[in-house]
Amino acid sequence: MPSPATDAVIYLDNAATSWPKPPAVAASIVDFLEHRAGNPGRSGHALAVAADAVVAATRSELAALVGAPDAARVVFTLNATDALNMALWGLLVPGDRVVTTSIEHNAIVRPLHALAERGVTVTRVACAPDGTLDLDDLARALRSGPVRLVAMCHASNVVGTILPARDAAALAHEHGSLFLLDAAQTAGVLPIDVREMGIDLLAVPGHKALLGPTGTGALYVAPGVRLTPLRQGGTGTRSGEEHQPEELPAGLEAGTLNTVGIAGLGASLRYLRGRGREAIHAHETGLTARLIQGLADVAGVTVHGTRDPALQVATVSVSLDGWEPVDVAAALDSSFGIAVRSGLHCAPLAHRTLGTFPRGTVRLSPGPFSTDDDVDRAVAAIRKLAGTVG
């Protein structure tokens, strides 16, 4: 599918957010702002009604995307690092304990520790150096004592391996535990359903796949689960009282949502769904199977992760012999005009288990819009840099 102008830009850096978006995104935004900039819930006029139902249709598009039963427990955030916030904060007290993974976000792994300097005992599983994650090393957590929660990711953000996420809330929900799902690389590329997959908690951005504006995410909270709100305040519902709502989606939602972002968001999620998440699957699966093909007999270059695109996101990180990533990087867009990520992608935990921590490593991830050319000009251009020291 031909992609909206780059300026001559080939970004491989999705992972951190996509770009460009469909130009429906920037349309609608346009549109809302124009036409429909009310405040929803607050107010009977035109401009608030018109504002509530494109809040009202991008929640629903969500909802059907993630299989959520009742669009009202899909609760618009900031990002899905608020997401996870709202989730960890909201759940967890002290004398309860969190088992984890050596692979997680630094939107896992901050609020973890934060949260067991006020008495959550935090387990954490290892993964493998290639961010695989054995079944059986969780099972054994779980059995160790109560738990009352397990948080992952659906796939690391450094080297893009998919982690078994039905099989683990199975697990988790096998020894009475809570299940949350970060999905910040994964929604709007993997299938993702709550009530098939047990998930009770889960976490998206709104400007990686799904392709919507920065700013924007969701947390989806499955029926039974209650969380202690972050932030309390203006709902549109119940003025009169002084206490926050329970009920979804207002009582999480305190303040004016990011109206125009949630607009972005809808024209976004029509879009995936009119191109079919499937097909971009496919799509993005080629591309990181030509990629790490096309630098498996590159001298001097390391892939890391499992090296095979069927058990990851189209998120490909690689070390360069003589180079410091950062050098990588720069040489790539300065010379080449290609846009990655260095360093060590705020997953420092990642890293360590990759076995390469402190320097990190030079992240490459396609995405809908990238073409072959892309990837062979990637590859080539990364060539050239192994052929001499940075």
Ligand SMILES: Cc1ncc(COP(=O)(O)O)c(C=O)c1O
Second form
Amino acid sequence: MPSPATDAVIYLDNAATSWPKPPAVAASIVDFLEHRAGNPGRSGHALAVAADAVVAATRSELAALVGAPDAARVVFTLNATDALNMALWGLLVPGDRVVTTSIEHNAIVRPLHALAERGVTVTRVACAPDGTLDLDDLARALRSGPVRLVAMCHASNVVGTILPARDAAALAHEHGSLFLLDAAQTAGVLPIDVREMGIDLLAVPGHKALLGPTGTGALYVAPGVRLTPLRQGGTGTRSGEEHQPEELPAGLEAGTLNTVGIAGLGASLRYLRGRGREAIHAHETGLTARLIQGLADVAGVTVHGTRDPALQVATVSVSLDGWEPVDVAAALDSSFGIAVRSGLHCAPLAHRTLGTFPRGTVRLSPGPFSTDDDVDRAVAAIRKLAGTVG
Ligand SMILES: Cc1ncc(COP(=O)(O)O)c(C=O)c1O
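Compare with the form predicted alone: the form predicted together with this ligand:
Once more the chain from above appears, this time first in line as the rest of the complex follows.
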């Protein structure tokens, strides 16, 4: 199958999945497949032991990145959606109440919708049209009755607005609730320390800002929080017993892991540690500022969200007068070689909050390998499109 001419691509779709990956990711995957591809925890031979070491090393890197007190409480998942489903379905039972926000991705919206059909009450706190969350509104929702869980994103995947996770967690705890953070858009960019921030459950994708391959993600489960596993099966531990073991990580990791992806994720996490999360964040904040500034005064272009690079991650949503977002994205791709995402971004409620439902927006999301020149070319292309009719 022919591949696209990637040398010429300006990739501004890192909020969907990061690209390119650090070269060490592919190298680690090849090395794993050629030299370490046994089944971890299942056998005692050298290849299985080598695979186990790769999984353990990646788990430790991830635990260190998010300040987990014990690496065993970091469970590998397929992606952030998988982690969120494990948390929500594993915790909530009919009669429970959960408080969430109006800016969430469908990875939270849809499980909660399904849980509501089974007797869980969902209270949604409205965010402002720029995506910000007023903590007084959250406090009001928490005061109106017992709440089992507050579930929210760390940053919007549509406009990048950062939500006050630490303060929200403190409020949740004050009211006897647990706190689940969806860090799909922030893990690898913003500081996350589960203990210091009071995060009971943390969902992260491996394939976005952690720079690993698709098919990877993780759920952190705080000590004392027990989840009913969504999957039961072989864990390589307590094999004589019919019931699923409770100990983590095995209790939530039935079946053979995506060891190949985890090998790649280990390499990307080491790259992140070497380059420095803060340095990447600073780089991306610079690109965000450049993008917002470049688009702010273009006639016919609306930049959504806070328009303040200090209050958001590197995700910028725009609308062009007279253009459907999907046509803008197609024109950027075909005429300028610029890869962006258009539409609702799996977050229809967020678009309702922002006032951009049902057409959605054009989302530009630079990453650690994006350059000023990439941003300048995107701005120039949008200027050109905004001067014509779609
Ligand atoms: C805020 C948010 N939550 C959850 C997800 C789901 O992540 P994944 O694709 O890893 O399942 C995304 C993906 O874009 C997201 O942006």
